[in-house]
Structures are given as structure tokens and as C-alpha cells.
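Single chain ahead, written as C-alpha cells, the form predicted alone.
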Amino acid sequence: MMKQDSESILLCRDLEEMSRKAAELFVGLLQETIASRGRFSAALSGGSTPVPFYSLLAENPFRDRVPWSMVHFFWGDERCVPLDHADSNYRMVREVLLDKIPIPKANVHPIPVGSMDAQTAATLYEKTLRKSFDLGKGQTPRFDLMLMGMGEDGHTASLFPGSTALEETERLVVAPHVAQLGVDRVTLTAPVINEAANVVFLISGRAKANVLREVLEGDYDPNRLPTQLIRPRDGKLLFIIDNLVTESTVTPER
């Protein structure tokens, strides 16, 4: 995979430093964006890696540096469980971050899973995006920040290897069946992710080292390594990773 001019890698000692660097980046981007446009939109990710990052945002000094009334949160993907379920990406963010900050309820936009089938939830969330970003026909939302993770199989959001969702070019939100897990998911599509002004991956742990090296340095094969699909059209791509990931794998750039 050829390295893009807009792609960079930030190497950190451990997950704690990764989280702090991500929090500093988040607040910096947010303040700059709000100063110029009066609003900041971010799509959040689930999993365990971003939990310390969310926790930092809920605490000072970061908490008081953010004008939360001007922030809008969305989700990159969601499991098809009720929003109060232990496996819900929304619930994790709510407990770690949302319940601890003064963000208006109207500014929080979870994927409406749990009370309906996945396809209906995807259709409704696409309508939410179109309304929130005031999109015309054929337009794609431009998030200020897209926070991403990566699985040990190279998936990101709920774009899994071999999924038909990888081929989607028109829909903003789809509900693929994840054969590997035997479940349905709801996810933003690659064109939406690639329209973002900033795409930031948080990747931690030795188990992801080899697949990250393949993503960054191997042949381009997004059907096998969906993370390779993420190549912002007119934005920046940043991988924030720790030493465990980089042991005998990629060469970091600061």
C-alpha cells in the first residue's frame, strides 16, 4: 500500500500516552473548527481501546476546554443490541463520557438499533445524517473527526473482510451481515469515512502488529484488509499507535 502524503503515524509509549495525545488532538481540532465554523462533528468508535481517551475528555483539564454545546457526536458503527445493552457502543461512550459532560441531548446522535431491524436502523440513521448535515441529494457528510479502530482481522467500523458493505459507493449507512460473527451490524460506509476532514485510528496491542504492517505496507487488498479502504479524499489520516504494535513492524514517523 503506497503511503499517502496526508498519512502519518504517531508512536506512543503505551495506551496511556496514546489516549492523552488523542485528547490533545481532539481538543485542538475542536477549538480550531468551532472558531471558524461554530460547530464540531465527530463520529465515535466502540471497543476497549478508546475508553481511556473518552475518560480523559470527561475530566479536567480537557473537559473545561470544550464548548460542549457546539459539539455533535455520531457513531461509526453499532451492534444490533438495545442502547442500554452491555455490548452497545453507545452505552460505553455514555457511561464513560456523555454522562459526565454538559453536552445537550439533541447533540448526541446514536444509531437507533435495538427496537428495530438493522436495515431499518441503517435507513433511519442515513436520514439523521442528511438532516444533521443539511445534505442535498447525492451529497456526503463531512465529519470534522472520524475516530476509528482496527480489529485483528483488519476490519474497521463494521466493515469486515469479504463483506458486501465494502463495495458500497452510494449509501451513507448500511446494515451488513457479519458472517464471521453470525450477526448484523449497522455501519457508516467507506465513502462517508473518506470524506472526513480528519480520520484518526487508535491502535494498541501486539496482537494487531502484523495486520497493521500489512495494511500499511502490503499489497492493496481491501476485501481482505478493509482498513486499506480508508484513504481520505481531501483530509488527513493519522494512526496513533503504541510500542506493542510497532515491535518489529512499522517504522514510525513523528
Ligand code: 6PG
Second form
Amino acid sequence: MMKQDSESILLCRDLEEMSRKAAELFVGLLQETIASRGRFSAALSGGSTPVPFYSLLAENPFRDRVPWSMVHFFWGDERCVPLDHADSNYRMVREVLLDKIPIPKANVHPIPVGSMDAQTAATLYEKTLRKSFDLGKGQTPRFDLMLMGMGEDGHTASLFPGSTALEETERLVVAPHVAQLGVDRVTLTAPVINEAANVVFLISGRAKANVLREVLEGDYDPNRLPTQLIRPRDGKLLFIIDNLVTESTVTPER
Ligand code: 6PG
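Same protein, different form: I have the form predicted alone, so give me the form predicted together with the ligand.
All chains and molecules follow, beginning with the one already shown.
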């Protein structure tokens, strides 16, 4: 896949350095955005990789550098479990970050799963996005930051290989059945992710080396490698990775 002009790769020693670089980037981007627009909207990723990053934001020197009342948090995807369930992406972020920072409750926008079916949650979340971004019909929200992870199968958010969600071009939020897991998920769609001003992937560990190499350097085959769908329209794309490159031919910027 051709390297996109807006794409860059930041090579780090390990997850700890990845997390620190991501926290520095997050605070810098946030301060710049708030200085110009008075608000910063980020869609957060679930899974395990971003946990140390979220934890860093919850403590100084990062915590007190952020005007949390001007920050809005959304989620890129969610599992269809109650928001206090051990598998909930919302619960994970609440425990490691939200409970430790003075962010107004009204600025935190979880995907409303748990108390309703996935399709209804997706429809409701789309309404939340349209209202929060003050969107007209047919408009797509432009997140200041879209934080993404990637699975070992090349999925991102809950856009899984072979999923009908990969072809969605109109809706902002969908609720695909993920055959690989035998569950429903709720996820932002590629058009929303690609509208973001900054898309940052945190990808760690040798288990993802081969799939990352295929994503970055293999043939364009997003149905098999959904992370390849992520090509920001005019935003920046950054892969923050760790020792993966020792096993792949990715050429990192230092
Ligand atoms: C989720 C995430 C998902 C995640 C990848 C990587 O709900 O699990 O949104 O897309 O980012 O599966 O997960 P790890 O960071 O745990 O490897």
C-alpha cells in the first residue's frame, strides 16, 4: 500500500515510551486546538494497548496541563455489555482516567450500550454526534483526535475483516455482528474516522508485526485488512509503534 503523504511512523523502544510520546502529543495537540477553537473532541480506543497512555494523562505532569472542562471524550467503538462490565471500553477509561480528572460529566459521551440493543445504541449515538458537533444533514463530525488500536487480524475500532460495516459510507455509527467473536459491536464508521484532523494508532507487540507490515506495505485489501481503510481525507495519520519494526521492514522516523 502506498505510503500516504499525511502518514508518519514514530518508533518507540517499548509501550512505556509509546505511551509517554502519545501523552505529550495529546497535550500539545489539545492545547493548540483549544487555543484556536476553545474545545477539543477526541474519540478513544478500547482494548489494552492505550491503558498506560490513559493512566499517564490522569497524573502530572500531564493532568494539570489540560483544561479538562474544554475536552469532550467519545468512543470509537464499544462492546455490547453494560457500561460497568469488565469488558466495557467505557469502564476501562473511567477507571484509569475519568475518575481521576475534573472532566465534566456532560463532556463524556459513552456509547449507550448495555441498556438497549446494538442497533438502537448506534442510532442514538449517531444522534449524540450530530448534536454535539452541531451537524447538518449529511455532514460528518470532524474529531480533533481519533485514537485507534489494531488487532492481530488487522481490525480497528470494531471494523473487522469481511464485515458489512467496512462498506458503510452514509451512517456515522453502525452495529455490525462480528462473526469472528460471535457478538454485536457498536462502532464509528470509516468516513467518520477519516474525517478526523488527527488519527493516531497505538500498536504494540511482536504479535502484530506481520499484520502491520501487510497493512503498511502490502497490497490494498481493506476487506481483509480493515486498518487500511483508515486514510484521513485531509487529516494527519500517525502510527506510534514499539519493537514491532525489529520484525518488519517498516521504515520509522526517529
Ligand atoms: C476494542 C478496540 C479494538 C482494539 C484492538 C486492539 O474494543 O477492543 O477498540 O479495536 O483497539 O482490538 O486491542 P489491544 O490494544 O487490546 O491489542
